[in-house]
Amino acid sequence: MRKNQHTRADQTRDRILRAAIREFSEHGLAGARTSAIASAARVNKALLYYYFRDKEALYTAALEEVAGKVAGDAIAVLDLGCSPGERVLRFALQHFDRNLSHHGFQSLMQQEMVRFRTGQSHAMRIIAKNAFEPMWDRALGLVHEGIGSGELCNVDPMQMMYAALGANVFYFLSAPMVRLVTSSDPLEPGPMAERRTAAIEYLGQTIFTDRRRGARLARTVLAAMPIPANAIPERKTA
């Protein structure tokens, strides 16, 4: 009885959660309103406030939830079996389709950026310490290891990082402003697709001392993850 009494709790609790993501993603927290979080879980206000002390805990507590699985996800990649030089690949293209579809995690962390620079964030610093320090060590590790035994460039890791994710975030964060300037749409589901596979093979092409291995990595790769079915943005009519 007593386990069935914590399974509930946990499934109530996490129903809350879930709800709170979506809804403080899309309104952040000054905007975001507990009585539509609740409904949304199928719980009232006042089970709601029994599970979370007030609206700023909960959403501290949805943004470790989210943080924390998006950083569990990545280290399972970067502590796969294969050559470091193949995860480095495999991270970059799951940070393509998380930039792609976690949409939630993306409009949370932007915001809570913007909080954190005006002195707002209570938050961020855990998060940082909790879920994304553990997943930078591992990621600047597996390059040094990759360096170590030949098969990736010498370079400084941090600089091949930069190299392998930045350009996944300048995809996304440019994308209103190539609508603008350009007829064709980033995010259109064909130039996705094709900006996917060029930075992988990118990368095979520019990291791996051994050009030839990296290519045939970066189509290895790309064949063995294919864009996740969520990862194909739902377009708005007009």
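Now show the form predicted in complex with the DNA, given that the preceding structure was the form predicted on its own.
Next comes a single chain, given without company.
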């Protein structure tokens, strides 16, 4: 079960996968160029087909890699030792931070949702079962537990999740438009940090039965989880 052997081959495969994630997230399946992936991975184009059956298999592999990592990180947070309510806050904040530091991942997922909805996608079923179902079950169970113990308000867990995660997705999705329409740039460190704080505080004030406790936990969580560095900076090509 060794996943990351230090052999040269595995390093190469990994380079290809990373390059693929980037290319696909920026251009979609159809728009991505295999030659671009190859050169970004500093590899000959034919080598892509040595490691992966075809373009779509590479795309699927990229998707699974991303989904696996996202779900794995999330589950680690969901299994923390603190109270259910605090874990929900941490979960939401982690989701925000993932958008911030790896928003290529999020683009990839979003594009795949569109692709799947229009009825072309085998990958989705697989990553749903392997990655997202375990995560989702845990998240909903957690909210359930929090409601049971009286910590969280008694609302449909699903609806709570939409509120918690939707605002994050929308913030990053609309950022380019907001930058053009207003004079400030939501992706600049200042506004970003403000929004990050606001999102968690808002959540703390709305999902807890004891608002005061919610506010305090929000502050705790924000203090415990620092703003991550932007791991994969955007390259402005055009």
